[in-house]
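Below you'll find only one chain, the form predicted alone, shown as structure tokens.
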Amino acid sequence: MEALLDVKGRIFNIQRFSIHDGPGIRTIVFLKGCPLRCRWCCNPESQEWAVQKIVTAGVVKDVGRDITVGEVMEEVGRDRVYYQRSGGGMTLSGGECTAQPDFTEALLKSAKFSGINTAIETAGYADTGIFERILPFIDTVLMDIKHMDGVKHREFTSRDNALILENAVYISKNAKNLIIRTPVIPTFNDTETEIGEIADFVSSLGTVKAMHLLPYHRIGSDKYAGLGRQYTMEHIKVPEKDKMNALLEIVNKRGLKGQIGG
């Protein structure tokens, strides 16, 4: 156990008292590094592994710090009573937690040894062997399926989706609980046909019961300027409620438990 607690990784935030990203009240650990470059990403500071500088309200701050599993678990453990009362726990987010497989595995093992519920958020773009390693220590996997067309997926995220879809099949067969989430992005995947194709794939997995639709938002868009980058989605409008409800109906018709937000 001591060896696990000494494993080091790189994070950029720990957020307590979250009621999203898994059941109950949760502590979200945001890891640095991601192989994707989604145009709408609300955490652009998560994408690079390097410790970066960001300007916020005229103040220059470092983004990213190295930390041990023991130090993370000390903070996560402070809210154990809330996890027990609400069915919550620890969620690993990012970035992409599978981009730091040793750190992620050690965090998940340590949480389980401590009796803390675990969840991860993942885009699924990682070697399948990484999921083989970590799935035994995860209670809930929250996985994005963004599009069924590989060319369009690459255009908007920098990678095609073949590996992601392969991993979705593997995870659906081996995870304790898999929830699929789809960010609904106008000009990318917000048509009834595109959401229907994703819902058909999710339904075909057989073991997945829930699919969450996450409406596009501009939260985090100001971070791009702080990082010296351009936000290319400023012209995109937030989907209207009627639009989201229509897409939700498409999901529900596939026999899935649809939900707006997650």
Second form
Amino acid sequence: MEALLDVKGRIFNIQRFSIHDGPGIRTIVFLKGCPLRCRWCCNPESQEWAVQKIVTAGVVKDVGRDITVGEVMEEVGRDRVYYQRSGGGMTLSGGECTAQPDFTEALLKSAKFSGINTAIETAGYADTGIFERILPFIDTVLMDIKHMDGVKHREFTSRDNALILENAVYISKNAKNLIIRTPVIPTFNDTETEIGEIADFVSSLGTVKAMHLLPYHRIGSDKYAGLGRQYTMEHIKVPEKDKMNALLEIVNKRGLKGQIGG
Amino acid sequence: MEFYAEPIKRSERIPRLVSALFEKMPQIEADRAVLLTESYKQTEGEPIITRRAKAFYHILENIPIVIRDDELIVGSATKAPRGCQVFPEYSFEWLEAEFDTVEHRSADPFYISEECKETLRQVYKYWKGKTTSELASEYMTKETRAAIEHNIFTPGNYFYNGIGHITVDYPKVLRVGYKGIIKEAEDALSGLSCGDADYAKRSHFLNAVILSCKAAIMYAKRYSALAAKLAKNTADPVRKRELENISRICESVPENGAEGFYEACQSFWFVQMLLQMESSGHSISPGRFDQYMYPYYRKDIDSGRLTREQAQELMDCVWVKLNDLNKCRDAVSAEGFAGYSLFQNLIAGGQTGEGLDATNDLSFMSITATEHVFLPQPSFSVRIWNGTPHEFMIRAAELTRTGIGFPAYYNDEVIIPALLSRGLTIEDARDYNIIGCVEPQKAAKTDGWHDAAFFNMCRPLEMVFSGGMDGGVRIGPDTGDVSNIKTFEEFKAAYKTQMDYFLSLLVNADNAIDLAHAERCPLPFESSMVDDCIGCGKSVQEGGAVYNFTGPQGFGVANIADSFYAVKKLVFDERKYTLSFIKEALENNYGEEMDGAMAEKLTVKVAEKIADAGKELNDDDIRAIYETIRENRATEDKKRKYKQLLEDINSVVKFGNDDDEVDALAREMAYTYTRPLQNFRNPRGGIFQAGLYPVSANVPLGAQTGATPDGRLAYTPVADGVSPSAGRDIKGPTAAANSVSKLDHFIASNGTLFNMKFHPSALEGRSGLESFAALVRGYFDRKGSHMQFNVVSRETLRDAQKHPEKYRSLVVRVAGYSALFTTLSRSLQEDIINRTEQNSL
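Given the form predicted alone, state the structure of the form predicted together with its partner chain.
Whole complex next, starting from this chain.
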């Protein structure tokens, strides 16, 4: 246990009382570094592995810090009573937690050792062997499937989707509970055909019951400027409610439990 | 117990009653004051308890009575809806001084006619030298009076008004009626022997009880006659039958025990309103209405005499009537108790005396009544324990989501042991209810004096920096020049010295007032319904209750914790600043500009200092001082240094972020208030017990407090209750709740108050309600005592400031109560808007 708590990793935030990411009241640990570069990413400061400077409201701050599993668990453990009362727990998000497999595995193991419910949010772009290592310690996997077409996937996220879809099959067979999430991004995947194709794939996995559609939002757009980057989605409008409902209908038709928002 | 979570629909009568109630501005009426004075003039020289009973009878015999349109429950203290009577026996100078301003003041204005002013002027001539407040003042030491003048604490509540703050034996009146209580008193009388040493006192008290009960019976019969007369003149057959029914019921109760639920509601209401006719004390709390009304409800439902819909309508009518009572306070107190609030706390759920779950159908219907009526009264609360049904918790959360600020949530798992530690039996402790804002006690056995004073914990810290001087006057002990303090322990010791001294003065003030009430305003009617007054032949005010306490409130815990922690870090750990530099920065308000009002206050202070040094000042000198202060006399270089200090202070972690070190300091500093207090005794034979809550006094009293080392600027609000300072908790609701739970809530057995503001989105859907319930449960698991919520967006409140006319019914949680937002003073509105909004993340 001692060694587990000493494992180091890099995070950029720990957010308590999160009630929209997985069941109950949760603490989200945001790990730094991601293999993808999604254009709409609302946490652009999460993408680079390196510790960066970000300007918010005129103040320069470091994004990213190295931390031990023990230190993370100290913070996560503080809301234990609220997890117990709500069925909540710890969620690893990012960035991409599978990009730091040793740290992630140690965090998940420690949480389970302390009796804390665990979830991860993943884009699924990692060696299948990593999922093999960590799945035994995860209660809920929240996995993104963004597009079924590899070319378009690469265009908008910088990576092909083949590995992701392969992992989806593996995870669906081995996870205790898998929820698929799809960000609905106008110009990328917001047509009924595109969402329908994803839903077909998800339903073919057989074990997935819930699929969440996350409407595009621009909450993170200011951060791009703060990082000295350009936000390329400026012209994109937030999908309308009617549109989201129509897409939801498509998901529900596949026998999946659809939901708008996390 | 059986219950249905499904709410009943509102009857059409209720919105009509509500809008009639709020048609006009509330007004002051003189009838009670006139009748009281007439009676007092006729009873000069008689024992005070007898005079009180005779005056009560005379008032109830002659005061105008009205039955308002649509009412099913009758009995009004004033002709006009939401009017208030006047109580000159407690104090009167303030109202006379405010005759011409009370209608236009910012907090709780009242209309007063020229005729009423003239009548009261005549009445007041009699009262000079005869009031409780004048006697209380006589009884205080001069040091105590000076501490009050210098705003260290304020005992204003009971200094100017009656005590109230009680829950009487409603179930007894429902069971045996006043006839039964009269019999009990007569039996006690016949058990006395005129040779007993205390015969004179006891017999006069018991006769006063009997006369007071007779007065209540007679008063109800006046309503019976009025209803019969109105019925005769009413053409509408439905209303005619209602009035005939009212006439029949008022003929029967409260003289006799209640036959069914309707009679019980009417009987309850006479008790509730007459208590507030006898004395001007507020926080007369109905308590466990769902418990003592349940047998009558059950009986009627089982026998088919009443439907659940009819029962709900009657409850709703009681809820409306609780808003028909009103009280005019002096302008300063009105700021501290803003929102025309009477704090009639009614609580649902919890445990029985035997420790079983007590939630029943009426507990749910109480939530529904609050939704139906949607007004500030009653102050609605729920008791939560580990065995509380989840559906009750969720139903309560639904009420929270409406934004009305109700219910307040109370934790049995803390309050019951806290009361045990104060000597209550386990059965009594389990049967507790809440008085006023957050104060727990056992009904019908307790005189808790729960709102005994507000003690501003920041002021003794100012005294540490000034060595006990304020405005050139010695107010506190000389703890020496602050620059000579070498260690953090010495710094804390200086604060404790100041605290101990001022706490003894606080006790002196409270006990002086206590004695004055016993001597000048004992209350025979109230005493008829509190154990064991009849048994021991003494009024509540003379110590007749089984349990006696005095509970003054400390506030500003968060400011003190943050101040000490900042000083520890910056002065003693890092040695970045000296205490004398901090003193200088505080005196200069961290180099910030001051607005006119602040500058005026400081000008007075400076002028006093100069005058005390023996220098003559003319108007020009004073104007020059004012101008300098207004612009801030500090040089640019100094200002820059002060600003740097403020930045450094702001970057030190604050209470409210689940940081164990600063939270531990908060716990320790709260003890400087709660621990010494419990060693003091009151004249009624009880002890002092601390509360940690401010009502809304943190705003006006903050306006009398200079800058503090936590980075709080001069004359801005002090932290409310045990909540973190506004905007200082930045790690979300669980972190804030954890910090607050690290205070000792057991020792603050007079109640603690934790405010949290939520944006409505946080409670959306069933999952929002579940998370919310889990948050409350989690805080209670960690042994927090009380929690309350404002669920309203900042934008809504801003818009309500701009367009008050659109938001007349917008209810917000102020402190231990909810009030109409638009009736609050501007500064209190700002404080509510600025409390950290815990959004869903």
